[in-house]
Structure formats: structure tokens, C-alpha cells
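Take a look at this one chain, the form predicted on its own, written out in C-alpha cells.
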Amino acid sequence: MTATIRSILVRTHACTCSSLVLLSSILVAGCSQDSSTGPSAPNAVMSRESGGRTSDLRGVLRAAGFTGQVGLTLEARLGRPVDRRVAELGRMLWFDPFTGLNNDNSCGGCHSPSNGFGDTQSIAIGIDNNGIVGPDRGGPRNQRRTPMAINTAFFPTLMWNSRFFSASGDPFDNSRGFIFPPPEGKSLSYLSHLLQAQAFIPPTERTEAAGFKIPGTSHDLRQAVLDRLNGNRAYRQLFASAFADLRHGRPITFDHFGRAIAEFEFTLVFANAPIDRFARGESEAMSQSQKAGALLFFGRAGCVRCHAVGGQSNEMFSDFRQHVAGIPQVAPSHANVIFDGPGANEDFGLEQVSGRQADRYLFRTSPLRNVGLQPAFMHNGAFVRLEDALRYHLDARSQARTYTTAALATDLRGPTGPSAPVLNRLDPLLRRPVALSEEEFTQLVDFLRYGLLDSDARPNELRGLVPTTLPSGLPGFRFQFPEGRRGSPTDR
């Protein structure tokens, strides 16, 4: 087991005993020339504003149900410690193209530690890629951006159209079933966590990992993956070491595979951002700008109406419901999927699952924790700057008139799909523009980029999770870790 994964697992188990060192915010207080007379008038005003802002934000967070404690609850909700040996096996499977029947992709090809275990692209590139994970990744595109996998242990719904979800609203509770589209349906509900069930799906997705060379159903594709694992001596030994029931020669099953992948994901909890530390009593964990941005987020800017923290949201900054956010329709010039609409340049979202036209253009609210690590935003990566994504979100109708794909990769710069049908269905919560001053806008960006960032999720902290060698003997991917600038979310 590497030192990196060991430290993450120990941190998950022991963080109730001590706080982690994150983004420190130094509050600079001025002093009058004559300290005996107290602070000067401007500094007294600043002090009152700072104190009031801190007090106001504490009240706002309490009212919203935000505690800053969710990251400390994983093992209690699992009802057991994270299994380090199983998680280490899951790490190998995550990065090994051996688990992809097309021999060129795995979870790690799209969920990269260089970007918070999220996509390096605006729209994902799955099979037939060039072996690179980073800005220079090439190959035919899928339909959407790969979301970050960190903190998914707390997500009650998964995927942009929420096609995998826990009917109880709790990913730790299978009492009402885990719901998947056919052919799985509720058949995976015997598993104890939603992530264990979800791990059954990617190896069967032909554009993501399976490819088109091996015929058959989802069951056939899973069996082909198992045949590979059972036929590989190194993996046989690793599975037998991790699972007691495999130590006498019994074959690896997909239950074992799903458990290992999920266990690795349980180590990817990064929910100790400045706002969490602030909510737990560290008044100086957030800068004054971040506090002002948070007050806008929970207040006048209205962000929390969709990017919720209470109840089943598990403090993940998403209501995990579907909304029409009016996002421009981006379609690549080279894809391995057929897009929707008469021009084959639209994405109908939830309608693809439900079959109901009323669900057209609905997508799940994106969780915002560690959003500063993303190189692209929205379900299709239509924006590559957080500032641009936010401006669009604050006034979609106006911003749609001037939207351009010029900042996107070359193969995504073609004509956009129709915007009028999307804007006509714009969620009522987004129809009224939100006017912010430039200072307020900067404060809101500061809160989103840094106030929600767990510094342990930065690329330099996660790069050690990439294995130097793989059990299959395959070479693996070539990861491009960003250099970044000192202090930036992607700082190495």
C-alpha cells in the first residue's frame, strides 16, 4: 500500500481527533498610531464589519443546516471502518486499462487525480483515446463532462441525468432499493451502498470502456471482465488477499469488483474546506472576501436554492434534483455517440432515461465542493472559466446572446445547438437575473474557488495515488499534472 493512500485512509479514520491544515486566511487588522486611544475610525468600521460578517454567516449556516461535519461521518454511516486492503485493490482497478475491454480506458482515464478525480476535458473522451490523461487527451468524445468522483460517497443520485439513485434518498440505505435503468432495474439493491452498485456499470459502457469488439449483453461484458481478472495471477492474489471468501480458490465475482471500486472511492472524501472549518468554530478559516461571497451564495445571489446543503444534500452544495439551467448546446465534431435533436447537436438530458418530453434538458445540479479544481463547467463543459460559468448562471437569457465556443477545444468550436428551446424551459428559479457589483461578483467567485476547496484534493496531493506499475503489466496512462501558479487551486 502506498504512503499516499495510507495517509488518506488514516486521515479519514482519525480526522475526528484533529483538524487538517487547509487554506489559511490571514486577517489583517490595522493599528492606530497611538494604541492607547484604540483603533482609528476606519479600522473600527472594518472591525465591526468583520465581526458582523462572521456572526451573520454563522447564523446563515445554522439556518441552512450546514455543520461542516459531513466529512467526519463516513465510517459511522458505513457502520464500519474503511477497509484499507480492499481500497488498495480498488485503486489498482481504478487505474488499470485491463478492466476496460477496449484495452485503453478505465475509471482513471476520465476521473483523473489531476483534477479532483474529475474530467480533464469539457466533454469526456473514453475509448480509442491516445493514452494521455490531461489537456492533450485525444479521441472521439462522449456526450458529457465526467463529474468529479470525490465525495460521491454522500451523493444520493449519480450521473448528470440521475439515472442511478437510492430510492430512500440516502446512498447508505438500500431499504427502498437502488434504481438503475434497464436491464439492471432494482437488481443491485442487495448491495450495501449506491457506489457498490454503480461500479457494475462503467465496464459495460461501450463508449467509455467496453468498446464495440466484444458482442453481448451487459452480463456478457461483465463476465468478460471477470474472465480477465480470474485469469490474471496478480489480480487473483490481490483479490484473495483482500477478500477472505476468495482465499480457497473461489472465483472473483462482480460483487467483489464493485466492493473494491467503491472502497477506493470511500477514501476520496475531501470535505474539509475553509467553510467546514469555519462552521466548526474556526473564525479565521475563511477570508473576509470568502465570507462575503458565502453570504451572497446563501442570500441575495440565490445559489443555495439549487446548490443546497441541508437534508439529503449532505452538505454537498447540490439539491441532487434536475433543473433546466439554460446551458448552451455544445456538440463535438468527432464523437462516438449520436446526439439528440433533428440536427444531432442537442442533449435531451433526463428525457433519455424517462422517455418523457417534459424532462427534456433537465440535468442534475452539480455539487460544488472543490469546484475550483475543474477545468470546465456545466454538464457539457460549455465554459472553461469559473467566472464565465457564474456570469451565465446569473443571467442565462442575456448571456446566451453572446455565448461563443471560442475558448473550447478545437473539435468543440462548431455551431452550437438551438438555444431557444432550452431557454423556453428555463427553470423558474433562474428566470430573474441576479445583479451583482464587480466587488460582489469577485467575492462570490472567491468563495466558490477557495472557500469550498479542501486543499488535500489539490493535484500535488493526489498525484501519488497513480500506481507506478499495474498488476496487469499494462503501461497505464500518461498523466499530465498541471503546474499551476503558487496558491492556485491546481498548485502542485
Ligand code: HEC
The other form holds:
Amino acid sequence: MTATIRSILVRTHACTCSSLVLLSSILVAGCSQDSSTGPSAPNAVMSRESGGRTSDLRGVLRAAGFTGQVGLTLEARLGRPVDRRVAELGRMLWFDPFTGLNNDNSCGGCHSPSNGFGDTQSIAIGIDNNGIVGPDRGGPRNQRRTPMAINTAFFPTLMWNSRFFSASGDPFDNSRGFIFPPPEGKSLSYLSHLLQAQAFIPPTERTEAAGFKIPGTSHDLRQAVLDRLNGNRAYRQLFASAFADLRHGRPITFDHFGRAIAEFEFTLVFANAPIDRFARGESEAMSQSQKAGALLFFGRAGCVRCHAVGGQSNEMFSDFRQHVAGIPQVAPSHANVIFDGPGANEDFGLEQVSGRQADRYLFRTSPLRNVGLQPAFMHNGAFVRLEDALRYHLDARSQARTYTTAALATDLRGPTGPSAPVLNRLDPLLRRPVALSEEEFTQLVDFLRYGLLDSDARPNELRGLVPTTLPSGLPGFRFQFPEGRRGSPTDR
Ligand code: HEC
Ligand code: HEC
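Next up, can you give the form predicted together with the ligand of this protein, since the form predicted on its own came first?
Up next: the whole complex, starting with the chain shown before.
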């Protein structure tokens, strides 16, 4: 396992979500009172400029409550060490199509180590796939892009429309319940972490993993998965050695499944990026260009107003709230999910869960750590280059006029769903275009792609997590790992 849990530090949670708004307005006003001197450079002008950037950025990060230490808080917040044996079992389950009742998918078919445990596809392909995980994956599409599962231990709300969340605002704290849409509702709140509860859901999703052969409710589908696990000698042994209460032949329950999956996810914390190292005092961890990009992000470009780092955002670069970002509506020609709207070519986002028309097109602010590992961007992978996604995001209303699906996979290149109703609801914070010079644009991209990248999460580092054989004896997926372009995050 590559992820290492380093020393443990305790963090306090003084800052609430509402104070984030206040914080960000202070940030936009700028803070450069820091008087520490930068590193000396041969050129005096350069030296002043880079020293200024370093001390400005220190001040900005401090004001935002960014410490660069969140990754180190995991075990303190769990209140115990990560259990390696349970995590190792979770890793097997993650990659074993045995847990998918259609026999052809599991978490790893969509959340792939080749892309930070996110997808290789713009829109997920679940059941009836061709066994490949990578650019050549084929099969009917679901509705959205699979987000990266790394760092989800720190997410207080899950999914593109935040439909699973911890009511306390803290995924480690179940005291106010874990809220899911029906039929689960609050019933999974007895589990100790939001991810343990979340793991109950994918095996019951028919288009993702369960398929249509076994009738019944979510409960019946979970029972069918448990029957498989309990009927398999290798899994019975693995569960019994991971969980003390299963030692004497008691049957595996879904709690054990959820705990194993979540434990594996706890090992997937990759929050040691240049910006973290910089915040912890390593002035040279970020390049000048990344620092300039970060200053734009936290300052004039206004990104941190939504991609927040303080308080309950756990330094994940998201407020974990919903906004309309005006993203083009990509509609696959071959899908096994019926899309929304009169043309069945839309995604209503939060409205799908709340039933409120006012929530139409609302999607959660994307957490941005390790975004450079993604092959596609936004909730439906409407963009396959970070530059294109960002250019659009800076001025959605004018970019929407020239957007095309030409860069996407063939089955996504058809006409898009309507854009006017989406743009009419564009978040007020995104209505005024952010004007950047070409140099500033490049700096911002540099910050996003490299300044937020934990290099331990690159494909070659995670490749070893794919099991060579599976407890079920089934053949695993065929992973296509990317050939890194020179200088890209996937290049070593
Ligand atoms: C068919 C592909 C597919 C499979 C299989 C799958 N997922 Fe996902 N996963 C997704 C998609 C798509 C989303 C986002 C869905 C949405 O927001 O509507 C998601 C979201 C998530 C999230 C929330 C991430 C975030 O940013 O909030 C977690 C955690 C997660 N999945 C874990 C799992 C686990 C654990 C399994 C296996 C038990 C699994 N997934 C199986 C496609 C998949
Ligand atoms: C009004 C809140 C808001 C502001 C301000 C904002 N964003 Fe976003 N951002 C979002 C939302 C919401 C999404 C997801 C939209 C979707 O997929 O439908 C997103 C998505 C992204 C993505 C794609 C990530 C992914 O996983 O695909 C990037 C990159 C990004 N934002 C960067 C920025 C930068 C850089 C700025 C500042 C110039 C910025 N954002 C300003 C709300 C915001």
C-alpha cells in the first residue's frame, strides 16, 4: 500500500461554512502584511518579486485557514489507527467483480488507480462493459463522471449533488446522522464514518454494478451480495481474520463490507501537494508560476469563494455546496439511464433528489486536489483538457456559444441538451467573466495541475494496488494505464 500515514496532528474546527464567505471577502481584499523575506536570487528584481509572492501567499493561506496538514489528521479524527488488515480486504472487494451481481463490475471498474481512483471516461460505463478500464472501455453509459475516491475521507458531502451527507458537517461525526435519500434515509447513521455508509449504495445500483437479473429491493440485492461472500471460502477466511466478531463462523454482514471498503479509502489520502508543503514552511515547494497561480486563485480570480479551504471544507478546495456552473449538457447516444427533461438529454442535478425546481442544474463544487490526474472535467466530462474546462468556467456565458463535443468519445459527440435554461440560472459569482492575461491563465493552470498534485497519487505509484489475483478467482479488469506525456502529471 502506497499511502503512508505520517505523524498525527490534531486540528480544531473553529471555522464554520458561513464564516467562509466572510473569509473569502477578506482574502479578495488581499493580505500582504507578512514581512518574512523570500529566498535570495541573483537578480534583484526577481528576488523582490519572488520574495513578495512567497510572503503574500503565506499571508493569504494563513488567513484562509489553510495549514497543509489535513492529511495528517486522519487517524486522530478516526480516534484509532487505520487497520491494515481490514483495508487490505477492502482493496480486494474494490477490485473484485464478484461483488457486482452482474458479474462484470465493482468499484474499481469506474474508480481506477490509473486516474486517482476516478474514471477514465467522461461519463461512467457500469454494467455490460467490455472488461477494459481505460480509454477503450465500452458499453452503455450511466449519467455522470466518476469522481476520484482519493481523499473522500475528508468530504462532508458526497456525490455531484451532495445527496449523501453528514448532518454535523463532519464525515467523522455521526452524532447528527448521515443523511441519504430514501430508502436508506438516516438508517445508516449508526456507522462511524460517512464512507462506511456510502459503501452500502453502489452494490444496489442496477446500472452501475447490480444489473437487472436479480429482482427485489436494495435490501434483497445486498443480501444477494452477502450470500455470495458467505458462500466463498476465501472471503470467509479474509473477513474472519479482519474482524474479530467473525472468528467463530458468524456470517458476514453489510456493515463488515462497508467497513472494509471505507478502511481501504482511508489509505487513499493524498493531500501532500506542493501547496501543503509550502504551507508547512517549505518555501521552494512551489514554483514561481504556481505561486502566482495560487495568488490568483485565492485573490482576484475569486475561485476560493466556492473552492474553499477553511473549516468544514477540510482543505479540499470545495465548499461542498451546490452551484450552477452552466456546464454544457452532454447526452450519450447509448445509455442505460434515462436523462432528465423533455428531450431526455439533461441532468437536473440536485433537483433529482430534492424534487424542487429551484434546485435544477445545481452541482457540488468540485474538490480540486489532484485534479491534474483527471482525464475529463465537470460532472459529465464535457471537457477533456483542463485548459478547456477552465477557459469555459471563467466565462461560461460567452464560451457556451462555441462549445462543441468534438473532443469527446464518439458516443458523446451528438447534440448537447439545451444550454439557455442552464445559463439563465448561472451562479451570480460566475456571471462576471474573470479576465486573465495569457500568462496569468497559464499560471492558474500550473497551480491547479501541479500545485495541487500529490505526486504519490500518480498512476505509476498506484498501479501496485491492483491485485494480481482475486479471492473469488474471477479474472480482474484489464487496466489501461496512461502513457504520460512529457511534463504531464502522469509522466514520472
Ligand atoms: C458504474 C461506475 C461506478 C461504480 C461501479 C462505483 N462508482 Fe462510485 N461513483 C460513480 C459515479 C458516477 C459517482 C458520482 C455519482 C453522482 O454524483 O451521481 C460516484 C461517486 C462515488 C463517491 C463519492 C465521491 C465524491 O466526490 O463525493 C464515492 C465515495 C464512491 N463513488 C465510492 C464507490 C465505491 C466504494 C464503490 C464500490 C462499492 C463504487 N463507488 C462503485 C461511479 C461508480
Ligand atoms: C460559484 C462557485 C464557483 C466559483 C467562483 C468557481 N468555481 Fe470551479 N466549479 C464550481 C462548480 C459548481 C464546479 C462543478 C460544476 C459541474 O461539474 O457542473 C466547478 C468545477 C471546477 C473545475 C473542474 C473540476 C473537476 O473535477 O472536473 C475546475 C478545474 C474549477 N472548477 C476551477 C475553478 C477555478 C480555477 C476558479 C476560479 C477562476 C473557479 N473554479 C471558480 C464552482 C465554482
